[in-house]
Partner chain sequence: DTIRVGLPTKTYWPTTVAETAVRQKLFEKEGIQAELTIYRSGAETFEGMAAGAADIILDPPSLVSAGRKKGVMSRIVANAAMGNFGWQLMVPTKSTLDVKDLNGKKVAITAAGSGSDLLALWTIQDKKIDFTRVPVGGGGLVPNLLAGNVEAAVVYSPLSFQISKSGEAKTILDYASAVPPNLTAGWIVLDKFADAKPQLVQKAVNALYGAVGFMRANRDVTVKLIAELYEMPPEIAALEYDNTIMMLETSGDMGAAGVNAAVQLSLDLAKLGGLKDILPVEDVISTKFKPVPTQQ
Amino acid sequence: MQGTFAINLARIAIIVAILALWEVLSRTGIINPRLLPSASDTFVTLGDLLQRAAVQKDLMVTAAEVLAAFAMAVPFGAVIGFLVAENRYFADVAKPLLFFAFSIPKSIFLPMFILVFGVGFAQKVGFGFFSTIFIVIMSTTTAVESVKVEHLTVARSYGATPWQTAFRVYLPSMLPVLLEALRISMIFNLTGVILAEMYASRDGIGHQIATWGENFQMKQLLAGVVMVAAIAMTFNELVRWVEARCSHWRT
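In the form predicted alone, present the structure of this sequence as a single chain.
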C-alpha cells in the first residue's frame, strides 16, 4: 500500500515539475511566450474552449468517429486474429503479410481514403478502422497463442463444446492480454481519426487543432493538445484499472 502511494506521489511530482518548468520557461522569456504560452494561460484557455458550443460539438463528432471505428475494428480484427492463430497453414501464409502491412506508415494511405470516401464521416471512420485493425489482429493472435495447451486438453477431454471452450478457457486466459491490446489499439485509433480530421475535414477536434495551428493561435493549439492527451490518458487508465482487476486470471 505504501509502495503504491509512493509511486503515485512520484508521478504527481513529475507532472508538477514539468508544469512548473513550462511556466518558468514561458514567463521568464527563455522561450518566446508567443511560441510557448505559459501553462497557466493554456489551462485558462482550455477552460474557455470547453465552454464553447462549437468545441463541444467537435468533441462529440470526434468521439462518435473514434467509437465507430473502434467498434468495427476490434471484433473484426479479433475474429481474423483468432483464425490466424488457430490455423497453422493460415498463420504461415498470413503472418508475414500482417507484419509487412503493420510496418507501413498508415498515413500514406490517407489520400486514398479521401478519394474513395470523400471528406466526411466515412473517410475518418474508415481510416481509424484501417489504423487500428492490424494491431488488433496481431494482439489477438498473440493472446490466443498464450492460452496453455493443458487447459484446452483438459476442457476437450471433459467434452467441452467449442462455445464452452471459447468462454471458459480462451476468454479468461486471453482477457489480460486483450485488455492490454485494447489500450494500444485505442491509441492507434484515436491517432488515425485525429490525423484524418487534421488532413481533410470540416469538423472534429483534429480539424480545430489544425485550424488553430495554421492561424498561429498557440494558446488554443496547446489547449487542444492537452485536451486530447487528457482524453487518451483517461481511457488508458480506465482500461488499466480493469486490467488490474482481471490480472488474477493469468493462471
The other form holds:
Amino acid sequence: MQGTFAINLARIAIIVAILALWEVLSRTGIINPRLLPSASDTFVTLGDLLQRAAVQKDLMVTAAEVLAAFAMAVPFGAVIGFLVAENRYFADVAKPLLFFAFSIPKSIFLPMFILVFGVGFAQKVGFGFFSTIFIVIMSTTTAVESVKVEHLTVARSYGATPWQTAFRVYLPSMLPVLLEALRISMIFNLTGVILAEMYASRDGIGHQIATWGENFQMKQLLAGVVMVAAIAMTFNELVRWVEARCSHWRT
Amino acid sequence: DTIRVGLPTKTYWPTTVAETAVRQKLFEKEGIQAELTIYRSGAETFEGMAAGAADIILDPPSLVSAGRKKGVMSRIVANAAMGNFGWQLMVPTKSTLDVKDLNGKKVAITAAGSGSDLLALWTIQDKKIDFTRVPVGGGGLVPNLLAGNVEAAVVYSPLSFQISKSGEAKTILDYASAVPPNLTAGWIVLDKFADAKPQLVQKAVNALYGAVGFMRANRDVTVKLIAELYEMPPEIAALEYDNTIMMLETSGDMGAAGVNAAVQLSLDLAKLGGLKDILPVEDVISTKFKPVPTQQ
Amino acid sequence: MSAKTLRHLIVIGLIVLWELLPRTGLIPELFLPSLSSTLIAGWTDAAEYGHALAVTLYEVVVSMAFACGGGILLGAIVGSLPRPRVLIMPMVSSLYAVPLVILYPVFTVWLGIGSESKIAFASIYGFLPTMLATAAGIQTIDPQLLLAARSMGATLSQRLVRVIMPAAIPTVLSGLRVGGALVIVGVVVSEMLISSAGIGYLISRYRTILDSPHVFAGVLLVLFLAITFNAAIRWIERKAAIWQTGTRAGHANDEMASGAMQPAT
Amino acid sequence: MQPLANVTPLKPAARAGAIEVKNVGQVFRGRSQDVVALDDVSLEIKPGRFVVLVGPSGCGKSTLLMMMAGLRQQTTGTITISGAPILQPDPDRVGVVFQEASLFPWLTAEDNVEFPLALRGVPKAERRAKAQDALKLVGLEGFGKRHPHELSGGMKQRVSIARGLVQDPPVLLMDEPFAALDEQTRMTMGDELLRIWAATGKTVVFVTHSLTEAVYLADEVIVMSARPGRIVDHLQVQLPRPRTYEMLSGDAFGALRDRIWRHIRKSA
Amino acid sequence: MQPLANVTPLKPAARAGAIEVKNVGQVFRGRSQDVVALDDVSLEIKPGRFVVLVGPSGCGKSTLLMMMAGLRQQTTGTITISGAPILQPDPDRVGVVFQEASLFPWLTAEDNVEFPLALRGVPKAERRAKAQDALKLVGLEGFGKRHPHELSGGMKQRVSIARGLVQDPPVLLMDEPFAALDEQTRMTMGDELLRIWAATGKTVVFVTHSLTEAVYLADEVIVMSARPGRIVDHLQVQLPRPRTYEMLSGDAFGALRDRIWRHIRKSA
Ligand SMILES: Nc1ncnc2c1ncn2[C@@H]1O[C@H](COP(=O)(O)OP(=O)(O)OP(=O)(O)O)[C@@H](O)[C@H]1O
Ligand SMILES: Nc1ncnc2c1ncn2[C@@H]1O[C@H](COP(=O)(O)OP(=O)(O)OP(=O)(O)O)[C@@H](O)[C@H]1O
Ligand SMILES: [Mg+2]
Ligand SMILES: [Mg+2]
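Could you please show the structure of the form predicted in complex with its partner chain, as a counterpart to the form predicted alone just displayed?
And the full complex, kicking off with our chain again.
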C-alpha cells in the first residue's frame, strides 16, 4: 500500500509531462500549430464545445448508442466465447469462421447495416455490436483457457451447476484477463459507433467529429478526440477500480 | 408525409439548401416533413438511398449511371449545379509552382474516384501534364498540403476559401471557371419512389428550389446560417455565399435546353476516373419533375 | 456429423447464399455482388490485385513483426514485473482509448502517405491487444513456478523464456490471434482511408465509383490474408502443443477435462 | 406439475453409504504407450465403515478415489454408491478431500469452506456458522479471513479438510488428508475425524501412507500393489473402539501393522 | 580486462556450506493485522551437517527455509550462507526442494529435472545423463517422458526431489520432501539421501513431520514452536552412522524422539 502514493504521483507526472510536451511542441512551432493546436487551446475549445447544447445532445446520443451496443455485445459475445472455449465441437465448427470474420475490416459492412436498419439508433447500435462481438468472443475464449482444471474439478465434485461454475469459478479465476478484454471491447465498441456516425447520421458526436475533420478545424477535432478518449478512459478507470477490488488476493 | 433527404457531407452547399428549406418551413408549406441525414461522401449517400434510408439525395450523374448497372434504378430529377463552385487547385502560399509545374509532382485528392479525383484527372488531360494523385481523405487535404507531403491539393469549398483567406494557401486553378459547364450535381430519387410518390418528390424539389430562391434573396440570413452550420467566421461564409450559393441552378428543370449535353459532359469526365459503363443520358435523367419554387 | 463436415457445410452454405442472394435480387448487387461476378471482376484485373496484394502483404508482415513481437515482449515484461505494471498498464490502455482512426489523416502528415504510416497505424492497432492479453495471461501464472525458477538461479530473461512464455502460451497465442487479425484490419483500414496502393486502396476506390464486384474482390483478398495468417497460427499451435500438456488446451483429450466441459454444454 | 407417482428414492436409507466396486480397471492413454493404472479391482464396503486405503506411491489410490467420486470414468467395471451407479459427481452421496489442497485462491479460508454450502444455497448465517465450526475443528480458528497464499502448507490442507467436512455426505473420500501435518496435529485431527464418523455414521474411505495411522483409524485396511494397481490384501481391524494411544504398543496392533508393512515392502 | 588483484572468493572453501541465522524475524503485513511468523530466530549450522527442522504446522519452517534460500527477505536480522549474506537466490550456494512439488506442467519429468542444469548451460548429453541418474535414485526410472499431470502425487514429489539433487549445491534445503511418500519409499529415499550427503559433504536442512524420520536422519534436530515461530530446542543426535533400522527400537533413539515429541505436543 505504501507504493500507491508514489505510483499515483508518477502517473500524474507522466500525464503532466505529456501535456507539457504537447504545449511546448505547438507553442514553439516545432510542430505547426495549425496541425497541432496547443493543449491549452484544445482544452479551452473543449470547454466551449461542452457548453453547447448541440454537443451535449450529441454526446448523450453517442453514449446511449455505445451503452446499448456494449450491453448487448458483451453478454452475447461472452456466452459464445465460453462455448467456443469449453465445447470442442462448437470450437471446431466456429473458431476459424469467427476468426475470419474478425479479420475483415468491419466498415465494409456499414452499408449492410443501413440496408437492414436504416439510418438511426438501431443501425449505430447494430454496427457497434458487430464491431465488438468478435473481440469479446476471442477474449473470452482466452480468458476461459486460463482457468485451472483443478479448480473446475473441485467445483464439479461439489455438484456445481453450470451457472454456479460460471459465476463462482470461471468468473473470479479469469477476472484479470476478462477485465482486460472488457477494456479493449469498450474501445472497439466506441470506435465502431463513431465510425457508423461518421458514415451516415443525423446526430451523435461522430457526426460532429467528421465535420470538424473535413473542415480542417483542428482545435475542434482534437477537442472531439479528447472527448471520446475521455469517455473511454473513464470506463477504463471504472474497470480498473473493479479490478483493484476483486484481485487483491493475487500476490 | 416525410421525405428523407440524404446529403453528402455537412459542409457542402446542399446542406445549406436543405437546412434553409427546413428553417424557412418550406417543406411544411408544401405540406410535408423533411428528415435530413448527412453521409460521409457522395458514394455513401448513394448507398444510403439504395438501402432505402434516403428518398432524395444530391449526387453527380456518374453515380446514377454506375448505380443502374448495379441494379439501383434511380434518376436525376432536378439540376442543382452546373459547375464545380468553390473547387480549387491550391498550393501553399509560399510555393511558386504553377499548374504546368505540377508535372511529375504529387497532388492530393480526397479519394480515388471522387469528385476531386475527377477534377485532378481533368487537369492532367486538359493541361497535358502528368502528376500523381494521392488520396488523403477530406481531413488529410490541408494537413498534407501544409506539411509538404504533396505539392498541391484539389480543395473543396468552403475549406478552399478558408485557407486562402487565412493565407496558408493560394489558388492556382479555379475549377468553377476552368471546367466547361457540366451537370456536376443533381437531386436524385429512385425510380420506384418517383413512381410511387410523385407528389412527394415534386413537393420536395419545390421546397428545395424555394430555398435556393430564398437564399439568393436573403444574403444576411443565409450568410449567418452558413457561418453557424459550418462553424466558420462570417467572412468565409460570405465568400461561400457569393461563390457557390449564388451560382446554383435556380430552376432545376431537367428538360431545359443544354441539360442533356451538360449531363453527357459530366459522364464523359467520369469516364476519366475509371467509370466503365456509361449509360445514355436519357437513362440517367428524368424530366417528369419541374420544380416550382415554394414561395416564402 | 464431424465438426469439420459441419464447418464445411456452413462455408458451402455461405458461398451458395452469396451467389443466390444477389442473383434473386434479395440484396441489391450494389451491396453484395454475386460471388461469380466478384470472382470475374478479380480475375479480369488480376494484375492490379496482385500488385495491391503484394503491397498490403508487405505492410502486414512488417506490422505483424512490430505488433506481435513487440506486444508479446512488452506484455511479458509488464505482466511479470508488478511495479512497471501498475504504472504503465493504465497509461497504455488509456492511450488505446484515443480514437486513432479519426486522427489518422493528421498522422500521415508526419509519417507520409506511403507504407510507413500504414505500418505505424496497424502496429499500434495490433500491438495493444497482444500486449494486454499477454500481460493479463502472465498474471494468471502460478507464482510458485516463478519462485521455483528463481531458486534455481534463473535470470530474468531465462524466466521470461523458460517459464513465463510456456506457462502463458495459450494466452499468448490467443493474444497473437487477436493482434494479428487487428494488424490485417489496421493495414486495410488505413489503406482505405489514405493511400495510393494496396488492397484497401482498391476497395475504397472501387467503392467510390460504386463498383461493388471489384470491392468484394478486394474483400476476398483480405479474407485470403486472414486464412493464411490463421494457417500460420495453427502451425505454431501445433508446435506449441507439446508445451501445453498439463494446461487446459493439452487436457483436451483427457476425460477429466472433457468432464469439466459438461457445465458448459 | 403433477406429482410423480413412482419416484424411487435414489438412495434407499438401508443402503446409504454402501460402496461397491466391481471389476474396475483404469487405463490412461498416453502419447507413446498406455498406462494400466488399475487392473480388475473389486471391493465391497458396508455403510458406516471406516476403510483405509494404503499402497505404494503411484499404485492408483487417488485414481480409485476419483472414480468413486464420479470425477473420472473407469475404463471397465462398475462402481455403485448408496445402491446406484456413480457416473458423475453427486455431492449428496459423496464428498472428496483432494490430495492437493486445491483451494480457490480468490476466496478466504472461510469462504473456501463455505463454498460447497453456498452452491446449495444454504443461508449466509447458517453456512458461516458451519464454516466456523469446521475451521475450529481443524485448529484454524481465527484464520478464516486469510487467503490461501497467506497460509502454510499444513494450514491449507486443513482448510481443505474443513471444506470436505461441512458438506456432510454419507460417503467421505479423503486422499492423504494429513500428509502435511505434524504428528500432534495429525493425532488430534484423527481423533476428531473418528468422533465425527462415530457420531454421523458416515462411510469413510481414507488414503494414508502412515501404517500406524491406518491401523489406528480403520475398521478395514485395503492394501494395494503397484503397476498395475491391484488389491493384495483386505484386513479387518478388530481392535475395540474407542481406540487409544495405548493400543499402539499392543501386540494385536503390531501384528496388523507388520502384515501391511510386509505387503508394502514387497511391492514398493 | 586486467586480472583483478584482490579478488576474495565468495565462499572460502573452509566455510562453504556454513549457515548462520542471526536474530531473524519475519512479519507479514496483512490487510487487517500483521502476522509475526518468526520472532528472533538465531542458529548456526556447521558445514556438512544434516539438520532436521521440526515444529507444528504453521510455525514458520517454510518461511525460514525461503529466507535461507534468498527467496524472501527477512524483516529483521541477517542470514549468512557459506560466509556471505544471502540476499537473493544463488543456486551456487543453495538449492531448494519445495513443499509443493511446483513442477513445470509443460515439461516432462526428465525435462523438469534437467531444468536447473539447462539454466546453467550444461550440455544436453551431460544433463540428460545426470537427470536419468537422479530419476533412478528416486525410483522413477522409465517415467522420464511423462508430464506432471500424468504422475501421482508422490511421483511428482519425487521428481521435485530429483530436481533438487541434480543441482548439487553445497547447501540443500528440503521442505517436507517425503510427505507424500509411502513408508517403504520414504525409507529407501531417506537412505539414499544419507548416502549422497555422506559422499558429497553437503549441508542439508530438512523439514519433516515424522519424528522418527527426524531422529533417524539428523545430526541435529531443531524444534520450533508456533505463533510466533521460535526455536525451543536444538538437539544433537549422537547416534553412530551409518544409521540402521535396528536403532529405531533402541533406547537412545526413543529418548530423543520422546524429547522432541514433548515439545511438539506442548506447542501444537
Ligand atoms: N492423467 C494421467 N495420465 C497418465 N497416467 C496417469 C494419469 N494420472 C495418473 N496416472 C498414472 O496412474 C498411476 C496411479 O496414479 P495415482 O495418482 O492414482 O497414484 P496414487 O496411488 O494416488 O499415488 P500417490 O500415493 O503417489 O499419490 C500412476 O502410475 C500415474 O503415473
Ligand atoms: N504470504 C503470507 N502472508 C501472511 N502470512 C503468511 C504468509 N506466508 C506464511 N504466512 C503465515 O506464516 C506462518 C508460517 O508459515 P509457514 O509456511 O512458514 O509454516 P510451516 O511451518 O511451513 O507450516 P507447515 O508445516 O504447515 O508447512 C503461518 O502462520 C502462515 O499463516
Ligand atoms: Mg495420490
Ligand atoms: Mg511449510
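C-alpha atoms forming the largest set that superposes within 1.5 Å between two forms make up the rigid core. Numbering follows the first chain given and starts at 1. Remember, it's a predicted structure, so these values are computed and weren't measured experimentally.
Does Ser157 show a Cα shift reaching 2 Å between the two forms after rigid-core superposition?
True for Ser157: a C-alpha shift of 2 Å or more.
Superposing on the rigid core, is the Cα displacement of Arg183 between the two forms 2 Å or more?
No, because once the rigid core is superposed, the C-alpha of Arg183 moves less than 2 Å between the two forms.
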